[in-house]
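One chain is shown next in structure tokens, namely the form predicted on its own.
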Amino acid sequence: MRSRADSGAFVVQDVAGAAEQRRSIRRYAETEIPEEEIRDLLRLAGRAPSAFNAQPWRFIVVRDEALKAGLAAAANNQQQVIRAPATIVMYSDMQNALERLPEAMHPDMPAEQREAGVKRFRASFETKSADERENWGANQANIALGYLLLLAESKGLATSPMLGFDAEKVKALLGLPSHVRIPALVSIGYPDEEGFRPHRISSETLVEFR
């Protein structure tokens, strides 16, 4: 099921494989990942369910050194952001998905039930604030940012999530808008170690049936 590719990296065919050997890695070999291939990862990892399809998740492909610099800095210096060849940056932006709603909405339907699905689906925010209608959109989010790990997996990348950093000096560093959120830092490349072979507890002490 895992094999090393041309550039070293490890391949994973299916995505059982992908979930059953996926770790996080913080040293990767110097190969740059082909542009190409990074879109093709993110328009998979774009293909995530979501509410109404609002799709509310973006990506920032962050390869300048400088900006990995500054990215490291509000990471709490964690060294993967800078020894990956990219560092992808994933927030959320519900207020940019709500005016692209309709664009989101699936063509094959009547125009009159895409019309009202935009009026239903914006009529459920009108009573939140601003931090509620944003992290729903980075819970939504982060469904994609599960996408996003197995599917770097599977095409033998390596990646590493981040939770711990600044979001405001990220934001402030990239141009973000204040009121976007930010799930995840996600350094990815090909793999120049091993890392800790997976270890989880028990599936039966965590899943019950009723």
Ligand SMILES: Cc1cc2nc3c(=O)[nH]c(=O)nc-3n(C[C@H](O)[C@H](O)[C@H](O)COP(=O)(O)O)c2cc1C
Contents of the next structure:
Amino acid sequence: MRSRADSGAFVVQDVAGAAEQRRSIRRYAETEIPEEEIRDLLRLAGRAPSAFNAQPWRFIVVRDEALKAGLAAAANNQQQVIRAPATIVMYSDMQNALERLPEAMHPDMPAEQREAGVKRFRASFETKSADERENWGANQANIALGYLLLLAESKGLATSPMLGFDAEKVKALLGLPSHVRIPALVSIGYPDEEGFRPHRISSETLVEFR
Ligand SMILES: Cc1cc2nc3c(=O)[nH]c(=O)nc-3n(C[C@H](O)[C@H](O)[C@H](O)COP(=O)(O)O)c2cc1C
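How about the form predicted in complex with this ligand, since we already have the form predicted on its own?
Let's see the whole complex now, leading with the same chain.
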């Protein structure tokens, strides 16, 4: 059994080990995840790289039982949303990321270079529609989603990523603006089942060298 809920110990695995072991888990122990652990996990997920360092990902950690029930209703009644001590709504907001771009510029760069970078990046979005802009942001946020799933595994936490939900219902429930995108809901907790062992089509058939 992979469950670490009983010991409460955090097993820190290396990245390769976490990639080998990770699988979706949909049943969790009742043990709460300490808030600091979730904060640290999301801080590390935010170490994901993004084009122009835009970092358009945002997270809402839903722990309130009534809110989780509302989320589950918006997510085809997927029960892991309720069973997990927390379900993370991961969304991306490029409109906000463009406003906050100066914060994203590297402090070691000279001021003129930072200002030029902000201008150049904002200009590159002037020709794009709001839809294109937000889709671009969601693509970046998916990089952080991968980080989040792997990091959780490395810390002994189990996850269930989900795309089976009605985004408009989730936005209404949480009061999110209509332009944002939601790359995934991620239920998270200490595992209380084995889950299916990871299965993938052979990487040999997906890779070629030239
Ligand atoms: C973006 C994304 C969306 C997914 N949506 C759902 C979902 O709505 N419901 C569900 O039960 N599993 C969902 N899954 C889980 C996948 O079915 C699962 O990751 C895949 O079968 C591989 O299995 P593993 O995660 O156990 O390795 C989703 C996975 C990802 C990455």
